[in-house]
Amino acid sequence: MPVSRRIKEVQEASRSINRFHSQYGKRRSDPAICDFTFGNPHELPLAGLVSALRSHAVPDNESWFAYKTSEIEPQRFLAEHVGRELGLSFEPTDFALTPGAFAAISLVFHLILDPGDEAIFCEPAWPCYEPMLLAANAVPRKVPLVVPTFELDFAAIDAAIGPRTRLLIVNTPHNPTGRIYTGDVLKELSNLLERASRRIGHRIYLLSDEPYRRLRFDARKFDSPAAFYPRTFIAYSYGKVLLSPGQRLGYMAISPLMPREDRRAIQEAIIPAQMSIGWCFPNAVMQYAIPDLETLSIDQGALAHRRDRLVPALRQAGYDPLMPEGTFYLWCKWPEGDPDRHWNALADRNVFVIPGAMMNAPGYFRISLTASDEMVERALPLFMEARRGT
């Protein structure tokens, strides 16, 4: 067998993703479809993004495109600006610049997980946690969120913590449900992890996956777990707020509340870890552009408008959407019956959504609000028509 056992496990864990791609992939460029699948742009990029990339692609010196790790100027910028945003006193060396949140998450896995260590995450979840953990020789432990509110289930998390638990992953605002976990919830979670760490005899780390933290509806407040639990890492991506997932830029940050000795040990290990997992640094132009990109955002009013158009129409058609607090997704419950049949009824009418089976929640589906207004209007009667036809 030419493929490693580890990657065979990754293939198996990715089966639902691959199955979906086989159904949707051939038609994703078809202008006839209403594409509510991934958080991809369906309109031209932000003008500010384009001008920033153009500007910083012009070299100032002979080393402009030389090898880059994390450049000190963007690190300093992030320490100041993210520190102000989250109310935390970061140092520049708390930031490791990465090509998107994928790489930031992978960096955390490789920094702190030994083979056989366990990492807990809550479902429904972004479908790449499990294959990425398997690729890092770690053991995924999945616990359910509380249905139908999709709050964290503290009892289930506590029950899942055992002698090999090393990491808990929390995603807020949450993909796919759009939930934002409040400061009170995060404080209770911090207390739970402190108690559990004492119980098992070693520290549990927390990964706060927060690439949607600037995409919030109705002026909702955001609290980072890094402000409550000292042994927290942050994973962030600019691809969401800029709606430019193909221009890979993000970072991993260490909570400045982490004990000094642990923090220094991790800071010293970051560059060797990034080198060893495939030169895991963003390209030069993306790093230079960070000060220009930091204040840009897609039109959040347009996202709210699409949400407010879709939610009542879906309810009237017999679906059950959860009103999102953040992200750019709607998490919807299928009507009674076979979810595959419902999904196919929509696909037969050129409406494509993400099936909840990709996130181990087959009774649900996800809609991306990054679809264009024209797609939304075209799809509204089709949701009703598909419901009547099943």
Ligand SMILES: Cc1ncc(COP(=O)(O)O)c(C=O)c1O
The other form holds:
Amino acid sequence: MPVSRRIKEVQEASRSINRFHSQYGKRRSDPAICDFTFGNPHELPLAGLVSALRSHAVPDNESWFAYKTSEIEPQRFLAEHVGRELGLSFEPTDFALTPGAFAAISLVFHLILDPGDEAIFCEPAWPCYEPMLLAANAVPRKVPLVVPTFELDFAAIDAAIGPRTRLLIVNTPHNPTGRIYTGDVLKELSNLLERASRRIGHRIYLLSDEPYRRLRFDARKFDSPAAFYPRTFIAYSYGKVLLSPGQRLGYMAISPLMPREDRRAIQEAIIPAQMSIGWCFPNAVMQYAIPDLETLSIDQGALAHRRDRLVPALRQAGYDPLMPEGTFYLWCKWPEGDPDRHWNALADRNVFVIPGAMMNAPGYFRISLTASDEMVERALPLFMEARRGT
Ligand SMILES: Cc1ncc(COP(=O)(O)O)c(C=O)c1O
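With the form predicted on its own in hand, show me what the form predicted together with the named molecule looks like.
Below, the chain from earlier opens the complete complex, with every other chain and molecule after it.
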């Protein structure tokens, strides 16, 4: 068997994503489909993104395209800018630039997890935590969110914490449900982790996966867990706010509230860790572009408009959508009956959504509001028609 046992496990854990991707992959570029699947663009990219990439691709000196770790200028810029956004006093070296949130998450796993250490996350969840934890030789522990509000279940999290627990992953704004956890919720979570750390005799770390942090509806407030629980790492990506996930850029940041000794030890380990997981740094042009990209965003009014077109129409057709507070997703309950039949009824009409089964929530599905307005308008009667046909 040429493939390692570890990657065999990863393959098993990613089976549902891969199966879906191969089915949908055959149709993804067909103009007949209304594509509500992944957070991909269906319109031309932001002009500001294109001009930033163009201008920073022109070399200023001979080392323009030399090997890059995290460049100090973008680190300084982020310490200042993100510090103001989150109300935290970062140092430049709290930031590790990464090719997206994927790499920031992987970096945290490799920085702090030993083989056999357990990491808890709440379901439904982004389906890549599990394979990524397995690839880091760690043990995923899954805890359900409270249905139907999808709040954190403190009692269930507490019960899942044991002697091997090292990390809790929290994703806010939350993919797939669109929920944003309030400051009060995060404060309570922080207290829970402090108590549980004392109980098990070692510190539990928190990973705040917040790539949708700047995508919020109705001017909702965002609080980062990094402002409540000192031993927190942030994972961020520009792929969401710029809707350009193919241009890999993001960062991992250490909460400045982290006790000094831990913070220093982690800062010193970051570059060796990024090197050892495959020179996990963003390319030079993306790093130079950070100050230009920092203030850009896709049209959030357009996302809200699509949400507001879809939610009442879905309700009328007998589906049960949850009003999202953030992200660009709409989480929706299937009507009574077999979810596979419902999914097929939509796909037969060229409407493609992500089945909740991919996130261990078979009674639900996810719509990405990154579909074009034209796709939304075309799909509205088809949701109704599919419902009548099942
Ligand atoms: C919750 C969550 N975390 C991390 C990522 C990874 O983001 P990126 O591909 O921009 O690295 C995603 C992407 O869908 C996500 O939804």
